[in-house]
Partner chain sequence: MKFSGKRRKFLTETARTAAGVGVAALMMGFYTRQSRALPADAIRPPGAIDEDSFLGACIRCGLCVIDCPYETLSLAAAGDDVALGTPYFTARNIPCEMCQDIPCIKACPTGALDHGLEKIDDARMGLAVVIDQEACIAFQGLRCEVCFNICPIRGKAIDLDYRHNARSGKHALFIPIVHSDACTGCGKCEQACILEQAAIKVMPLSLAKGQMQGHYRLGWEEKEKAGGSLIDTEDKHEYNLPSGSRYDYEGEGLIPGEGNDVPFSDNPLDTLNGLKEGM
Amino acid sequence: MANSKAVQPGTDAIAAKGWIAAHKWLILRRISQLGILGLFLLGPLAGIWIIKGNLASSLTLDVLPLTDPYVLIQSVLAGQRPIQTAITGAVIITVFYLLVGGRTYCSWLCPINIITDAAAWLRNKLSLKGGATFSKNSRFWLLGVTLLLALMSGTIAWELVNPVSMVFRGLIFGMGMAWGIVLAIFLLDLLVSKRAWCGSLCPVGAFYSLLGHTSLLRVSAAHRENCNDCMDCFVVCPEHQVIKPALKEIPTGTGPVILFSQCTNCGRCIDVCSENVFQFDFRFNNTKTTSVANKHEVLS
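Chain-only structure, as in the form predicted on its own:
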């Protein structure tokens, strides 16, 4: 039974809530990722210019500028003087992710997330275990390297190899080398280390996690007293280390809201939980309760 649950997390949730309810947030994320990408591609591919530009810098309906603050910082370090609309767009994006959680970008917008989720699903399906271990801090070192490269080279060097940028360019001009990048990330996560790219290496995720330290929107184990220790949430979570403190009240007195900035707000823990332990909530609804750790086994 234990092996079955490891291979098929969410089976109990499907039985309890139905398939759609047990995949609700996953479905909404795919609609968001593909829908946003589709809006960007409508212009160059179909001549319908709802959004002009790309995921780094865009103009929506010729009114709303949106700029990736990570790209803007690189351009400034490279010695480029940003125009006012770029600064305005970066401020808008920064404020948005300060409210909803920086790594919401990773699970609700980034098209590479579809690739890494597919690799994680197949890895789980094939019961592949073990592999290399990367430090979670590696992404922050790589983030520093990309900024240093911009400063030293006078170019936004990272954007030349950024998988997100390469996929976007590839969809317009032909995938070419982008297929190699996509395949490399897929194989890395499938064969080398579980969720290595998004969980340990991606500097974009590292940057956006820095915006999530004080964000209002959070996932909460609001009904953690109902937890039956099935471990399904732990299996599907791309950053599983964020679950234990809120779910098991470790250290004693910890509230149910997941406050880690690495949480991507993907909602998969909500989907796969048959006991409806998790929900989206706000960081200030973090009422501490009596110890749950004594009632259930600690996740390991």
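Output block for the form predicted in complex with the partner chain, input the form predicted on its own:
Lone chain follows.
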């Protein structure tokens, strides 16, 4: 559907696979995001204590401690020695994201993602274009700033303004004026710049992106030879720059696996592709498929 701007990406996929299949990963992600939030809320709301705490640190079934390594690193930089519980929890989380991809945090857990996805959807629907542009590297600079501020102030300064934790914690412990942040981010992404917050600014996403630099679980354009250039994956992808090498650079011998750690493993590209080009795969399946592709070239 490259010719019609007003049509939402995925229209072809819905026609080809049906609505459910064309939204499979989106639905699963929303179930994950809301489900995990729901588990945290079960305690305070219904007295069923499966998980206590919030994303900064939690205790599951009274035995499993989980701690956000990003906030713990800031605490250490602020001059505090973490105790064993926090270290254990942070190691578990780190290992998890090393395997499944750091920014899986973004698309499968983070509450802000639902808001920025909604803004991107509406922006596309209303065909809003232009606005300011932020460098996609800003988030890494900001990540540096948050670490530096912790070091210099001796406090976890970023947690005073972090929208991710503010909203997740707020939903469990009381929002206060955090709805204002939600609205601000929505408007920023809708009116100022496409995917501005998650795609350019958020240091949390930047941290997890670095964490998942060598992660095992990746999305792969395994059947890229079937691509019909509809561009739907580029439109729907929150980090569209990550797709091109894997999808389009067959001649240069680039493998089909999306190796950029900015890919959030959201699976939307899998959803919206009517030709079933994409699938979840492992990082090491890259060379194998490349050799197949190369063989292809040799043969032709």
